[in-house]
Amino acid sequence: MNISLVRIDDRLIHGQILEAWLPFIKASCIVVADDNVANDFFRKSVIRMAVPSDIEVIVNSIEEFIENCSHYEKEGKKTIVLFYDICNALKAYNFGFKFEKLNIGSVQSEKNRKFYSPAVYLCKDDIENLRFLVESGVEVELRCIPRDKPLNFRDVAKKAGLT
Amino acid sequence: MVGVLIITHGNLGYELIQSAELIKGRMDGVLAISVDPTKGVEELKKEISSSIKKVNKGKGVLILTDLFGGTPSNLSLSFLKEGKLEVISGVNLPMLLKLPDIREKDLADFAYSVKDYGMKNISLASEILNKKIGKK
């Protein structure tokens, strides 16, 4: 597996990715796997303009991403993969994108949400989906930027009385 | 008068206004919004939208953001409307100090002047010195 970071972030590419994660990982490629952005010419253009020109940017719909992910993994480039929400990441996982580690950056589920960290509010479905991933062997951490101490989802869930 | 919104990571926008007012006096029609990880994207969009309405006096709105590609800038760009709303990234104090002098310009002119002034006021001291004494 050559993908360096698989992350859930409802802001997709933003300051934390460009100024913190990109230099930390020394990634040379960012993949945004998101249907809304893939269908939005303006947002795609802004993303391309925001990312330094020596970094490859790929914007895929979830379906395109599922088709292409084995190719990205084979390419061997240090790559950051961004999903808007847990649902999308789970879909990619179930269709063959078998990541070993999942980073949760910013999730602000709107309905019946519960606080887990200042940038992470999860709803019941999110928890169930994350549990499934953990049971499948994925290590799930909550961490906004590389310098933050990572919180393991299991510990966070235990603290919240979810086990 | 063109309305102005400063949208930044954290409280930078508020502080910029404070600093500008220290030098130039009260800044009318200028509001700041701080973006932090605890606010959701939808919540921020609502806040921006209502602030646009607050500062808009019919002559359009200029949004100043700190970093192109950052959340404040990404969200602002989704409100972009030619002739009605402009966005400049890389906000600095000189830009704010210029605002009161050119407020009556139309939006396009106003935005251009602000950007120009902000860029002109970034300097590297040794470069200026070398120019003055004729070295390259």
The other form holds:
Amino acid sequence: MNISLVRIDDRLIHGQILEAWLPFIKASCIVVADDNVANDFFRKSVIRMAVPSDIEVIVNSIEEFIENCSHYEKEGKKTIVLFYDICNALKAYNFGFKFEKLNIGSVQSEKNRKFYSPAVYLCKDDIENLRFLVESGVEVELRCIPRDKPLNFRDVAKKAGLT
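Which structure goes with the form predicted on its own, now that we have seen the form predicted together with its partner chain?
Partners and other molecules omitted; one chain follows.
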């Protein structure tokens, strides 16, 4: 597995992933690392049906993903890793899945979340988790699709007065 993109997207696999990121990266594998989806036969089936048959789709819990990650790396496929939320990405990072760059594509608006970009709303815990990742050396960007100008989390946080 050649991890080409680590992304947080609460929609997981959808049009932006299939029509923009997949061809941009030339990925041949998508890994969804999410405990809820991994335990939901219906959601796993829908995800697999949505992806072209020439793209491998792996749905793991966070723990399974960490256990299998080194095995996947031996296969050498360009891969997109999707997490539903920032908490799951941080959990995987703390369990040993070290990544250098994190793309945040979509985090929906909910109560106690503030606007940071048109598709990204963050709460206090999200900000703290992202700060931890940034302080650990992870470059965090907010960007929906490859042709969008990436927003660096540090700049966004500074502009919002969070530094």
